[in-house]
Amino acid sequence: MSQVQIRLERITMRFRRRGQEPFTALQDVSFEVEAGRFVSVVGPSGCGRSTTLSIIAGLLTPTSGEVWLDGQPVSGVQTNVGFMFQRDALFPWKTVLDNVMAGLIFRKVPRQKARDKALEWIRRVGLSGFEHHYPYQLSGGMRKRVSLAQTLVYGPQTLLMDEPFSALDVQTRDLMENELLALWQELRKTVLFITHDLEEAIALSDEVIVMTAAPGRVKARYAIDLPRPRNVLDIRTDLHFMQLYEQIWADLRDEVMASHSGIRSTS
């Protein structure tokens, strides 16, 4: 039996608003992610996907419900997860090497060991030769590689990824998706991946979770039974990929329309 790495039990999250009724971002959200699985969450804007990641990471405390990570209840900020954001979380005044080392130094890893590990990860993400460059000297895709190395260098078992490639051009995005899949295939980390792009979700994942319009709830879960290893460009022309897309989009479309029209989903 596979180990459950992430478990959410009836999570509700309400935000207070001055002079207004509280806003319910999430309502009774429950799901599990098994260790080593790549799971994507899709849904309309405002459905609480990013809020879900912040709750798992311990950055937010839910109004009600429980979160478990690697068998332990989440209480406070979790230092054993990697969190990759939509925007680069790089220090502009630090070099590539110093940026990748930063998390290790913060965890009091001896400087030489931190340097050696950072150099190894810089090599693994294809940036050897750029160790002493600054972020402004790098392309968007290269900065994402630095962020990926920065996230993986201290060995977290769980990766929370909040639309990490959405700002990239299409070609660079495809390249980064393939590089992420190659690293995931090697390391088998548990990944919870947020995206607006249904094609990206299907191409990368073992499972896709569809969220309703606000308040966000789990509407459906789809197993992605496409063969691995995958190339994100080639897999998009697969007949079964297209069938999965049509099936999931039929669920997602109604929520997108409800979100745009301001109607709360009651499905």
Second form
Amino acid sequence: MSQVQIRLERITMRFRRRGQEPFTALQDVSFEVEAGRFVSVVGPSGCGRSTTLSIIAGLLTPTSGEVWLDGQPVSGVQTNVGFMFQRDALFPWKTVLDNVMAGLIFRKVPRQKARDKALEWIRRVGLSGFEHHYPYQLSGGMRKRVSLAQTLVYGPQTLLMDEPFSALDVQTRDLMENELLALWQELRKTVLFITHDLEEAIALSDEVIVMTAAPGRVKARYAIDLPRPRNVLDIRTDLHFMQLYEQIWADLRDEVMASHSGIRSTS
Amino acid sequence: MEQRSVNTRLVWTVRIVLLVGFLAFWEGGVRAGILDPFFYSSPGQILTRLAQWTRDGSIFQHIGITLWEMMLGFTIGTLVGMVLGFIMARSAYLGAIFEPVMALFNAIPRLVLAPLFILWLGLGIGSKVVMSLALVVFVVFFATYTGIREVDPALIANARILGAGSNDLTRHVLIPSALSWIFSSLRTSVGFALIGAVVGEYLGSTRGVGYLVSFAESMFDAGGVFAGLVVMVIMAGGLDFLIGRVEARLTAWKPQHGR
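Now that you have shown the form predicted alone, what about the form predicted together with the partner chain?
So here's everything in the complex, that chain up top.
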């Protein structure tokens, strides 16, 4: 009954580099994400996880292969997705309110309505009172909340998240993860979440996809059948969580080692 | 980061003591016959000249005309610089072709062009405006060009996913980024605008602060030259103060360093 929200078919991405061999970031990557699921992608650094997200969002065009989003083939930048960047992508010259409103203003939503919706989302991410602050005046965690509000305000069905919390300190990160889960529980968006942190991936997701060292391919997929709602702090001590962790880590470990030694594992 | 706090009152006291000491030394040197007032004038003489100019009101006309030339030069130069910078930054080809040309032009000491401008445009206000503009345009061009080229790609990607069309991108991302660079070079460009106008006047005109200096010089009136310089210093100081105010308003979104 559940429909496919994201579908990748044999995506290959090759980057030409001046004076060097072309670099193959992705090789025949295929997977599907069903609507309303929270799926994480883990893999060693440089395995093309971020590239995969950029391709789904239409920011990059794959060398070959096809991407389908919500039943439509992807060509050009997709505006029906929400994208959270690893680095800070807030407009530094806009206040919190104007940052959150941006997506609505670009969509020609009348100003008053955009303002009301933005204020509502600022409240939901717990930033009331900071509407007129500029990004530089906020902490890293607060900036992430602004990003989240900026992304959710126009109601995208798909959320693409590129290591959104990797730059945060551990406590802030746990907090943000729990809040993201609570929001997701309520909104039931499709989430594709990139991370290098296996614990984070398991704690948040319905499914974890493990990618190989470059050139990135899908190595394995694991269903995470931990009960919801979850608390990312408590769940880490859960026995089943640890079993899953060990199982997936055994897979991931080889790839991390391979990426470090610079030699592709031959498995 | 280490923060060293400075006692502002102490700083001002030392500044004033130094200034007064310097002026006293100067005046005393002239009175004692060590310094020749024909070459070095004296603070008293300069003050007399300034009082005389103020009394007959001529100085305000000169200041007015210099400010006017400078404002025109600054405004036109800024607009032209922004438009050129924008076009070249957005077009890979135009940028590649003309950027070195601009850099080359920028390397010319443009003050030596002043005689040409006067030759072409006469002794009137036009040649001064063009002189001033010629200095400003490059500062603004490079600020705009870099501002647009250096926009964080993540910002552009984010704006596009948020639904920004090409007009939105220009208005909400590219122009604000360029403006932040232009603002940070505001002091330089306003300073250049003043220099351009004054040098133009100095080399050939009948009005303006630069003309005052050049006229005094032709009369071997060192006091007049110094008085003209004092007027320029006051003008530059006033402008600097104004820019500081404007800057603080326009770049409210930037972290303030040591302010």
